[in-house]
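A lone chain, given as structure tokens: the form predicted on its own.
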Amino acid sequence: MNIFLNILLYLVLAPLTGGLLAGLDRKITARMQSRIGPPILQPFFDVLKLTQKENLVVRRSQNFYIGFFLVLVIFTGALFFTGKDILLVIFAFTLAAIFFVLAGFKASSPYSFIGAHRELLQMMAYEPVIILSAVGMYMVTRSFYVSDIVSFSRPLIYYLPGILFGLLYILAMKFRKSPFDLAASHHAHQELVKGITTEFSGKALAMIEVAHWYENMLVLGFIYLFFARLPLAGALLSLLAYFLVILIDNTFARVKWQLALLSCWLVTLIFGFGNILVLFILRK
């Protein structure tokens, strides 16, 4: 029973905090530009208001690929939110992600084609870190089930720093964000215009808003794993981590793809293989 009350929660709960944190996050945007921003509650009216305009779409099975997206990411929030395997969840998220990059190809648009290739080399950038994340927080639970790794004696902050830095720097990626907004962006602002998502429009496109809703809270989820033996603690640095994106979002511009894998790849070898190194040899 408390499966299904966690799952009625987690359906309801993260849709909500997700579109209240993509408020304000356009209204601190706003105020660091001088401007004074929309309402907080305006992802709300903008969803509603493409489920109220016409589908156009340049392939049918477009929005095909799209509806699994949305049913991927929120299964993948299920799991892990019900304490599920850890490694299930990666998997559910990763193959959430490729069914977003075959909507994006689909599109045949230019644009949206650039931007499904630019979202597969992220997929190359960030999965490495994601994936030393589960193994680190195996070797200091022994169990890969998150209700497990929730109810560790300590925090896991204090085996796994390095890899929470690595999760920490991708995290502009995940959130589509500068200097990592590469294959998609939340403002129509660079050369791909609104890149992987550009031909899309009406209920399609609200889907994939309301999609990376879940998958924000998902994310956020995996920086709570760090401190959840202190929740609350935990519940503000995971937040503190969200505003950090959005101050370095207006801060920095955006870099070249080679320049975002190449970061990647070297904060993940240096900080989270060093860290499970460093693990490895305290345990022997």
The other form holds:
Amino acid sequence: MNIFLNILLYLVLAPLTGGLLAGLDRKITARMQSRIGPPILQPFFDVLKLTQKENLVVRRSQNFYIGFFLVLVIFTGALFFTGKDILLVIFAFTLAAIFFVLAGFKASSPYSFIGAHRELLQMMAYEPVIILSAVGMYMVTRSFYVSDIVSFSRPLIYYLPGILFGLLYILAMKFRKSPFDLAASHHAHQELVKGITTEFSGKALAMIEVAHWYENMLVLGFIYLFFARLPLAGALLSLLAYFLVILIDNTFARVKWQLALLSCWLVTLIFGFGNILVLFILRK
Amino acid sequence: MYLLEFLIMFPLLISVILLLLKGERLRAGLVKISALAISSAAIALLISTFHRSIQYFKAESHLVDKIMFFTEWALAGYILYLGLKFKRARLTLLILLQAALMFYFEYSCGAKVISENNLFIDKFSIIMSLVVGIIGSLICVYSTGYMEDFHRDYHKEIKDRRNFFFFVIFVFLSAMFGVIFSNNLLWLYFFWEITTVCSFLLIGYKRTQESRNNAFRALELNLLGGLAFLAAIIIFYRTTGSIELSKVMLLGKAWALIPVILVCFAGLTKSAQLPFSSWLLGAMVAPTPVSALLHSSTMVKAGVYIILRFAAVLQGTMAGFALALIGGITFLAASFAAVSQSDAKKILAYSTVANLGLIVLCAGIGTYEAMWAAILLIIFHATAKCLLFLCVGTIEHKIHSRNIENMSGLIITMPKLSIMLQIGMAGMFLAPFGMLISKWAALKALVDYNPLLAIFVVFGSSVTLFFWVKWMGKLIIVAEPKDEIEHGVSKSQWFPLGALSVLTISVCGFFPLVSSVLIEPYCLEIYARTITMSQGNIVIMSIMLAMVMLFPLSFINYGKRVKVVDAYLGGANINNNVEFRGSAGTVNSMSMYNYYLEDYFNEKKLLKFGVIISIVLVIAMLGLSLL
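Follow the form predicted on its own with the form predicted together with the partner chain, if you could.
Expanding to the full complex; the earlier chain stays at the top.
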């Protein structure tokens, strides 16, 4: 029964927290730009309003992909928060993201097309460090199960600082924030228009928003794993990571894809793989 | 026992009939019936032997030995003739060397060489025979329809030698069964060389200058491997007095490492690993069923098969580690190179090379976990890759191109084929389909052995994702209305395509069964321990599979409760989704091309880099085996 309760809690709490964080994000961002900003609950109002809009599409099947994106993101989160195999969590997460990209392709507009390509490029950029983090966690805890990783006797940050740094580096990609907001920008007046989400409106856009809330909670959960031994500190530090991303978002311009890809892979190689190498040598 | 002999002899018999038979319809009929017989025999073999442990058969026959002896020398003579006629110095040198080595062996100890059991069957050979028997047969059926279109409509300039084509294909299947079931290494070597010659003949089928060159390249590289194989057999015999696979494998590392590494070298050439990959990439000049055959069920799988046979010996050795690195480098370089390709067949070819690299990586490690992962990879790769090649073959005939840029909107021009193509792609990289299960297993095996090796999988699979998804995306884009052009594809093409699509999905659904009945018992036989995917993970995979399978259901809602509008193009659209009026009233059109990132994923540079590193590693591997 416990597991169902867990899933239920997750289903309700994750989007609530994710939405609140999104509201907080907008508030903080506004303050950084000397604006007052919307109320904290604004993201919820936005989503509610979106669900009442007319369903406009370019291709009749484009929203099906979005529906599956949402379902798969929720499924991935359920796997993670019930302590399942982290490799499967990563694969399911990738599957979800692919549905999102395919939706962008399906919409068949040049802006969503470019956005989809860039999203894909970013996936290629951030996948390595995510899989490496699972490898690192396995080396330390001898298990791929999130439940075992959480209950490991010491905080993983002691062993895996490089990997954590690598993850923090790609965080902006997962949160779709500058300098890595290549695929979908929040500001429709730029060269991308709205990138991958250009042709989505109404309920589909609402689903994308909610999926992002779930996604963001999952990513924060990933960061939390590094401090899981100290739950309170872990939660605080994950939040800190979130605010760090907001700060960077407001201080950096968008980079080109070349730099995004190269820098992600370099960071992954130097810090991520370097970390694994050191760990391996120390263990020998 | 009878099934074994049937599987080897029956295709051979049919091949001769096919060569002599006149009349295309009769031949097509015979091919289909034989394909049915071969696949049924493979399944019967599974049913009758899966519960038994390894079995050996004498299959002693002087006649067979004589025939093999003469065939071998006749082939050597034929190749020598080709080498002289077409002035291929390397080829001539290789065949002369091989002949000298063969002569030396026959002369010095030919009479004394006795093999107690010539044939054998175990779980691994059952798996391989299913792969060859079922997938190979489906390719044969497909070929009947495809080759008819090929000669009638698309390549009128090429001489119709279909009787020869099917002759070679059936000899090929026969030789593959020979490779799988031989316990006598000389037999194995004989069949091995037959597959080399068959692939040479098939690649050169078109008889153009390009296909001739590529065929010779394939022949040369594989003969180089054959030479190493022969040397290995001689060393085996000299040191142990035996030429039986089963006995040689029992000897353990200290004894057998040098010849084992030589066999692995042969396996590397055959499975087109760097630095020998060029022959497989060149092989795509052949008609598409040939590519499907070479890439999925035969040839390259023979290469990894033989390496995997010796994987247990490699475990924990430095030479094995070097082999693993070769596989890893190949996986990386080929995956990266695929990103910049727009030719569908080339993408598939690079993906094959890459996946075989992953198998070699597992084999080099040689632990039971790696073995489990590698065998899974063989099964999943064979089905999905065969489906992909056959789809591309039919699509190429219809759209007269195999450039993926021209496949834009295939979902409306050729809906069924594009869905099958997508199933094949999903099988290659998408969770929860086959290849991803194997990647999960491979990653686990690598991390348990040496986490540093995981780096290959980590980067390689991320890149894999990129080139598959962008192709998949291209298929589903519909920028403007187009007509359906799918009609006229023959039933003999549809049937194998449909069957392979079902297979690609069902091997994923039934993989726990395959694993528990065949792969795990095999690992237990070799290592006395095994690994499996936990029940929980299987449930998760099944849920994911069910979810993905449900996706088509959403099309029930197709077009309901939505309002269709034009895409945003940055101006006022002119009646469609591809033209718009920009500022100052200019009419602009829009087109979409995929990213190929050529500056970053340059094929030439990657291959050059890969070849240099892999040559160093091959030398290291050979050197380390001497230590």
